[in-house]
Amino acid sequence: MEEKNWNTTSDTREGDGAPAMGRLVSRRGFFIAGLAAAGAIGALGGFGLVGCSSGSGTESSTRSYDIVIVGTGGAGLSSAISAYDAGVTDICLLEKMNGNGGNTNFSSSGMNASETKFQKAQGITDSNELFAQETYDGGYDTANRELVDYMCDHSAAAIDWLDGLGITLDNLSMTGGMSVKRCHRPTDGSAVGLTLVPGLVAQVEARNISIKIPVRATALLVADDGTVTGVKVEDGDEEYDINAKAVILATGGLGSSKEMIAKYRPDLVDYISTNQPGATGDGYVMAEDIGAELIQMDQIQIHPTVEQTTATLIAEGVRGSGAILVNSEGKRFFDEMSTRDKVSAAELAQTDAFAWEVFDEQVYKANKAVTSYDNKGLVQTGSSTVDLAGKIGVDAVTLQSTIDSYNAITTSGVADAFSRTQGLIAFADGKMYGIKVAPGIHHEMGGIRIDTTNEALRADGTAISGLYAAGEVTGGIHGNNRIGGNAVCDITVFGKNVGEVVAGSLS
């Protein structure tokens, strides 16, 4: 696959010790545009910068907090809020980029959860056991079943917790690998990250929790007995230590580090990445340097629907609402609601290794994110199927036949030749849309070995005192394949959990 013009390296810092906003925007112009579309910039000053503090030059050479959290994505923000509400108020969040949220800003599908009040209100029958089994099956039985069960059993409580914070996810949809509508999205169907990040940042700000930005953690401080006692940081031209009774790593993945991708999956090194430039694997390195075990690091997920010129991930909810994938001949070729690894492999087997994601006005209106894709010029629009065929360069008769066959599954009960059973609709006459997609690097499923207390573990299973981890930096929850919608569940459930666990240990 041709590498696009996206300079991802293992060090994203400028000469002043922090990545300049100009670089962030040039690589991911839609980072700001997406937040603006969601109304987040006006409310929070862009990426939640209101009230954020810098550690530069105004404090003593050593700082101390009860808890230091490295990373302000969904896991880091959740852990700060839950720890504070559990009674520990002396908390510091560190963020190396010029904006909060990390990859969570780009979370698009939603948050999977089972037995929720929103499912029950809509008459959807689900169970934690089914959610856990489908998650485990989706990861090919390679995940840590204890972690999977914990995530699923606590997912409904996490939905309630978010709702109590003013982050309501009551719009339900499907994702590949799930048999029940359990993917929870914002009410208006917008991308979940653009609701989650501003909402969590607002809650952090309301609690006056310190955020040092841009300040980069470079190493963990360790006492003679092996206990983690803080972090070393770079803050502009200054370097200093921050002492802590506990450190929570919530540093995200490695999708923007060519060096680490080459180390763990050299076959993917030329793939475009959906990750923000700060996803360079810092947490893996810091944890491994002091003896934490990294597991399943070769399990780097590629996502099947990535627009290749901008690295924009096309939300799985678009397929879950009814969209289909067609090849350059205008033919469907696979079950669009299968797991991401299988759909990606099927795309790569097509001529020129791409597909058109095709959908009608119903799907367009059901997914607010499509408007943002359209505004970026990524969507081809036709007044009819024939018109769209001309614009995307496929045979009109073939495309119409493909759509007729697809519609018949819903209207006439015809069995799908590709065995798709979920997210089926009949396309209506009128406008039709297409987005050109191909696979791209999306998520590191391996990472720091943890248990259900989020403690970082050594290879012998013993915990590293004082060190905890949550979110994409951890491994074992997803196994060899992550189900769409499970990452937000992961960061919320385990982010909330680690804050409460650490607060309890300090009380």
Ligand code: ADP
Contents of the next structure:
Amino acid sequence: MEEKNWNTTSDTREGDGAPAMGRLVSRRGFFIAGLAAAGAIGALGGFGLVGCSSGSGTESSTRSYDIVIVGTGGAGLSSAISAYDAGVTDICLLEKMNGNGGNTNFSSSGMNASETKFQKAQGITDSNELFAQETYDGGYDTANRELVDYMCDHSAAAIDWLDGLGITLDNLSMTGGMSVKRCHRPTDGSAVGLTLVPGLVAQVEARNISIKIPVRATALLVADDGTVTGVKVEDGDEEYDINAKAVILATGGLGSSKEMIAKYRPDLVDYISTNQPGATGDGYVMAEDIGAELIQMDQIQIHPTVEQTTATLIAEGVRGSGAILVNSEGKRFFDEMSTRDKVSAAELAQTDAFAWEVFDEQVYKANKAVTSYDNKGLVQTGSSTVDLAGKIGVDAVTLQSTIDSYNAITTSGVADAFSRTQGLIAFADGKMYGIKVAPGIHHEMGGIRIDTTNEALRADGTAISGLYAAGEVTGGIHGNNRIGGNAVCDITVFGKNVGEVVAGSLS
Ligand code: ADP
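After the form predicted alone, can we look at the form predicted in complex with this ligand?
Zooming out: every chain and molecule, the one shown earlier first.
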């Protein structure tokens, strides 16, 4: 997922003691069950127990729905809202963790989108074709072009849709591999996940869509003719089936499963992961078990700027607004705004395979997330470049010379020796900061093969009736390198799409 960190498991809140709540309204608007505690839940957002039923058979009479959605990350939440608004209200979301939002909670870059009203208002010229081409190029021509085109063509509508839901992403920035400002962030420039998840959860709550939490889907139910008819779940000590006319898998990735990493990318098994502990690849296993094709599963993205003691991902926006990477000798070594795979590889080639991300106070202030890194004790602060050099143990003369040369490039028009062209902003005098970073596992780019209707496909290209997938659990959108800001676009565009497609198929 996009720029995601699972910072600490203490972020989760206990689910078992929470009151069972959430009104279940059938597609005919028929009141089935309602519990009075809903007023207590509105403000919790991500990892809040919103609209939840905390299991243990509390809803044994409602184990059949029109749509069951597995996973309450951005893709699952978006699909629930769009399906509901398209006319199917008998929906149940399942979440196995004690809180909603998955890795989407930790998305920090923003949402890439083209030809948006916010770009136009800010005089930014962009096109869906350029966005698609840069996405496709970024993935080295290995993505599914049809999915890429679909995502980019529908990105502006998704921005409008979110805006209509009260999630306004009008602060524009750049991410590596994109040539125009198309990464849409909340107005105050804060991490997008902290706005997106609570905003979507509030919309789910407003529609009284049921979230069963913590309830884990363990397998798909399949009829004799191959149609998916529901899911098997574990709900506390109980196991039961939930029937559905359609199942949407929105289970996210696998970055927290050593077993899955060992299966698909044994070379990465010792890497730290930015993923939340529930990202264990359940959706891949469930789908493959009933004949779905998994594609490009070896394409696991590592992200170049992960603080290693806490697995905190340092947002790409920090580099985008001017930070540089220096090695332990105090020297720059690569275009910091290149694609994630290349920057990671360059870091691994440095002494002890790490880098210092160095920035000034302008960058600190432009990125709200830096304050949270600082509060976690991840930021080294110097009163000057020389002072910072002492704090981070690099040669002061070399670091000063690195900064001076970099500053000269930003104003002289002379080409950067490392070919950096984006976020080339001179360092100001004054306080200087450094964060020690190295690559970490971040995003599964492969996954369940889908088409633009989000139907899960078999290897022969036929669709598995009743099974849909959206978000990180799907493959083909990013190819073998995902561009920062494209995961939130993926989960929103395809989450919205799958809800509408499924609702259309049931009407
Ligand atoms: P995406 O970005 O694709 O929406 P996220 O990682 O944000 O993916 O969200 C996926 C969600 O699915 C997570 O909250 C995760 O805990 C949940 N999940 C994963 N596997 C299961 C499962 N077997 N049953 C229920 N929820 C699951």
